[in-house]
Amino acid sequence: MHMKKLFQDKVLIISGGLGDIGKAICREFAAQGAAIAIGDLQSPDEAEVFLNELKQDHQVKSHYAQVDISDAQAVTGWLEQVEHHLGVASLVISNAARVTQANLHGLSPEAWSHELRVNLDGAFYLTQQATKRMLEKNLSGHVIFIGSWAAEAVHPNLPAYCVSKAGLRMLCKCMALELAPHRILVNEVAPGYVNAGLSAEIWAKNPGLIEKAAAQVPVGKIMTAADVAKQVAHLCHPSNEHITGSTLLMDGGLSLQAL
């Protein structure tokens, strides 16, 4: 007799799912049955690797659409295809984000404009649009926003990433009052230092700067991508009714400190 899997007959749907923290949600809810519907930058082709590996691993039931986040038709449009496919989303993972690295001077007008429209914009229409989809449905469910540390330690170098964070702390919990009542429960996952996406990039061309980093940690670790996805799947447990608005800072105790 099969045991019946946490996230069976569930939709996930995720922003940014190719990139390594994406990856790892992924995995994570597919490993307890959910349908994975992911929306990325990548081509299709670039894509299809990942979702064999989900179909091979998991036997879950997954869809892939090439979708820019901070274009709100395009995002209408990714909806529309995962609902055909898979069914209305009840477990949404807001997680596209791109970063800038550059002091207060350094950054362009375009890259201002361009990382707030994804960072912020994209979650907001994803995130808007899913949920609207859950109510005409009423469907209860999770909406994870993965945002960070960073929005309320200031990084000198990466002046829009800060900002578009803060603001999604506070779209966070805007979207979860507004939808309490309609058992859609809406909460933050904020990392630290993790070994993913531009930082393990940056620690890997650059010999024992991952150490000087662990070193600044408190508890002396960087977390992993998997680290990250076993907390949204924590947030999004269906014994958890009550938790919402809140923000799941998972930083090793590096906003205790003054850095």
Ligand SMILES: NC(=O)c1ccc[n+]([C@@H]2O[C@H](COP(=O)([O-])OP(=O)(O)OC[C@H]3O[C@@H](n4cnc5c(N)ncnc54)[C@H](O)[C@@H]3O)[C@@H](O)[C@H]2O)c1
Given for the second form:
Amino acid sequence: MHMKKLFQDKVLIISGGLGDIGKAICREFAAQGAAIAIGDLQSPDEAEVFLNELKQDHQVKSHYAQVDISDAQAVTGWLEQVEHHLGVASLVISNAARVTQANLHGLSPEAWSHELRVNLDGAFYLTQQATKRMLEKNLSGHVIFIGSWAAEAVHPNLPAYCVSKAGLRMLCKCMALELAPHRILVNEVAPGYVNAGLSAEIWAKNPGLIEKAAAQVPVGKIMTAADVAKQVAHLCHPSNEHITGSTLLMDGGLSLQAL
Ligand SMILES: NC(=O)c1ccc[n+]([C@@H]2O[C@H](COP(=O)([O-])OP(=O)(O)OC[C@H]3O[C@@H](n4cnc5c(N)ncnc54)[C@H](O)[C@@H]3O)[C@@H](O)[C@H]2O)c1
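Please move on to the form predicted together with the named molecule, as the form predicted on its own is already shown.
Okay, now the whole complex, with that chain kicking things off.
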């Protein structure tokens, strides 16, 4: 007899699901039986290889939509498609983000606003609309925001990014309070240094830099995207009926240090 998988019969929806951490989250939940709905900026052709991987390795259904998360109407269209193809998602992962490196005076108004539109407004559009659909179907479930330790620790040359992640933290709490009576739990996973995305690109181009970064982390190593995904699944575990409005800070102790 087959054991029922942890997220069997559930649908997970994720923004930025073709990024490094996004893919790791999709793999983690697909391995536990969830159907996977991904929205990202890339074309459907570019997404195909990854969707095939999910199907082959985990035999789960999946759906891809090319969507700009900062466009509220596009998000509505995406959610309609997902509902039609897979059903209403009860695991909602807000993960898409962009990073502009510029100091305060080097940051144009357009770049500032673009970053907040994607990282914060986009997170709001997805989670607001997805949880509305959950309420309509009387579905309990989980919302996870992928935040960052940068919500609190100032990072030089990333003002818009830090502000967007700080905003996300309060959005998480507001949403958690309002949705708790409906058994929708809302939490944030806040990673420190991950060998993923822009950080991975920078480390790959500069020999020796990743070792230097690892040496700054009290636990002595840089985490992988898969490490982050495990903690997302941990918060979404069916046994979690009480953790809501929390930030799971996973930075290896980085932010504990006085400089
Ligand atoms: N990599 C790190 O060190 C690190 C550390 C802490 C937090 N994070 C957070 O983890 C999350 C994932 O980051 P990552 O490292 O996997 O980066 P990534 O660049 O690999 O992934 C981000 C994904 O978001 C997508 N995206 C960007 N703008 C979008 C838009 N407007 N609409 C839809 N999709 C869009 C990108 O196409 C990309 O696939 C982000 O929220 C990031 O802030 C990353």
